[in-house]
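The form predicted on its own is given below as one chain in structure tokens.
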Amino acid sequence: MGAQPMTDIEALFRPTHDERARQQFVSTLRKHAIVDLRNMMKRDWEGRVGPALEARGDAPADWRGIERAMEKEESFRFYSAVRYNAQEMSFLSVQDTVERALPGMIDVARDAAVRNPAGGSLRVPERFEVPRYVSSLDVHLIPGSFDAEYTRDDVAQGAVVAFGSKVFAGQHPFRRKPGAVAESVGNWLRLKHPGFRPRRILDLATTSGKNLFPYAGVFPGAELHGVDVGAPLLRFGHAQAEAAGLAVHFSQQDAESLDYPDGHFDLIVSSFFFHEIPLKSTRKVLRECFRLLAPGGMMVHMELPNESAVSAYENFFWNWDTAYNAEPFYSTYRAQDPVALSVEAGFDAAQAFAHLIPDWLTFGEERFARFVRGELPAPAHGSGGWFVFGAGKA
């Protein structure tokens, strides 16, 4: 008899009627905050607060000045209160469902780690020191952050992050299919560099691999690797990959110092990673990218647009997370020039880039191809586009 197929760990997440209703309400509430209240606050700035300051000769010079002016206003305070609570509730709303299913999820993850029917692997060392910038915060207001473990072979945080993120994004007006970043970056590379055929791909801060898995479809035959500091995320992701028939190699490692040999990868990627780590860590990670890339390889990181790429008001909006979303390095990262950081890490400035690409599915294949040919612009980040930076290695 052949090997028994893996159980899909996601299928064990079965909300009750009331839990599902709560999760749908939270999705709608967050949409209201991030779309409706966001627009309300901008109208208040453009129609009342900003003009009044300008009339007094006290127009803010930068986003910090806008923040100082707006933090006293009811529009900002109401927006912040709703957004903060909706963010927190996104992950709280799935906890009861996860805790009820947790024993079964752990069994599935253990089975995957023993059998590896798809040919992937999972490396979680006995002793691993999670960086304090993760372990000391509930990053994104996720209770327990990415790394908390409560029992042997725990996958709870992997499940909370995975399902809470679906609640978080579920009612957003723009497409938020799992793996949207990887699908978009992969197809951009495929069209922009038709001869590029990576042998090995590394995803930094992979969480449970949702923005790693799509590369298997874009670059068939490529060996997929994902690293993260959170063991529960990796166990959950490994079980998902094995159930999906994807041979993915997960490893608990700090991206500042990885144990792979020089030149081991042809493509290194990440999604929303660098704004969550200190600037000194960013520099170390980018130096690791340079070391690990083979000649002819590329790194492509999807990130927030840096300050110089958007207006002062947009910087005020984006940098809200620094103070209110347990992401203290957010605005420090965004103040940097990602091309300059890449060059500092060893990459040639002529091969470095920082720009927008469209979302693959919402933009459509035909229009995406026109974007690659330079015939169409990409939508703004967060409105159907993704800001990416990176470089090739000569």
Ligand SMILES: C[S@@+](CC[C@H](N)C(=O)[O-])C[C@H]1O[C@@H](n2cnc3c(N)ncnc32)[C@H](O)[C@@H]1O
Contents of the next structure:
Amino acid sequence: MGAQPMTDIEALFRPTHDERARQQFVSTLRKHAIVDLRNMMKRDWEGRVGPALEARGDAPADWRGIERAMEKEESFRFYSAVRYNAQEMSFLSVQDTVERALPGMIDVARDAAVRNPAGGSLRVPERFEVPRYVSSLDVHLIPGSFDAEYTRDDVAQGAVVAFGSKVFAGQHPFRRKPGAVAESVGNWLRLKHPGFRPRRILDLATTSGKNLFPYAGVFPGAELHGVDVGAPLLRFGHAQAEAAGLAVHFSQQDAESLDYPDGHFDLIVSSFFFHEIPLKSTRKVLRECFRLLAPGGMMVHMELPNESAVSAYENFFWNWDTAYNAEPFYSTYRAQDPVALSVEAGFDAAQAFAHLIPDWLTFGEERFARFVRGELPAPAHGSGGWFVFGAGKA
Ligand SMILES: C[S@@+](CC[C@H](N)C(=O)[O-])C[C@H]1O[C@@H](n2cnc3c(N)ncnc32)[C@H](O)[C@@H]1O
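Instead of the form predicted on its own shown above, give the structure for the form predicted in complex with the named molecule, please.
And the full complex, kicking off with our chain again.
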């Protein structure tokens, strides 16, 4: 008799009519903030506030000057109020649905951890110290951040982050869109380095593995590992992977100091990670990448474009999150040169890079291949492109 199939943990998320209506409303509100109000604010800067300062001989020298000027303006205040609330409401709007489903979700995650029918694993130590920069604030306005645990073997934060992120991004809760970043980075590596065949891949700050799972399709046979400091995220991701038939090894660890031996991985990736941690932690994580990569290995991190890569206005726009989205390290991270940070960690400057790549799904396979051949540019970060940095290890 074959192994008993796993219950799909995601299928237990069953919003009532009213909960779904609330979630859809929040998605629409957030889209309004991030598209319409963002454009409205830019028009206000370009058409009125900026020219008035220039006429007075008072044009701002950098993004901080733009921020100081815009903070007084109604366009900025209205945009900020709507964006802040839509962000917080994205996660709040799924809490009731998750709470109702929680006992069942915990049972499914426990079953996955005991049986591992797809061949993956979950390591969550009895005692673990979550860094204060995660545990002491509600990072990007997720109530309970990434690590809060309210009951034994809790998965609630995993579910809240997974489904709240779908509300945030305006996706249907059951649309199985693979991690767009992993799909883009993976296919970029496959086309750019046809001989590169990673045997072991590590995703740092994997959350629940959304941007790790697609590597199973891009590099079949590679062993997949994901680390994060949030235990509920890992339990939830492990249950998702096992139900999907993916052998993924999840482990609760701090990426600043990992327990794998030197040279254990051929590919180390991350997405949306470094802007959420202090600069001294970024330095430690990059040193760990250097230690953990085998010769010929690569690290590729998707991150926000650094300050010098975009205009002063774009910097003002991106750095909003520092003060208003509970991401205090955001602008400090963005002020760094990621290539210099990689070199400081031990990588050879000649093998380090920082640039845009297109989004695989929206750009399309044929145009993506043309990008890799240098025939087409990648779209801007956040508008169909992803900013990536990294290095190969000689
Ligand atoms: C924005 S999320 C990453 C999203 C995820 N990579 C994805 O693409 O779905 C940031 C993650 O970093 C994790 N994190 C923060 N500090 C960490 C550390 N020192 N080591 C490992 N994970 C960390 C958080 O728990 C959280 O899951």
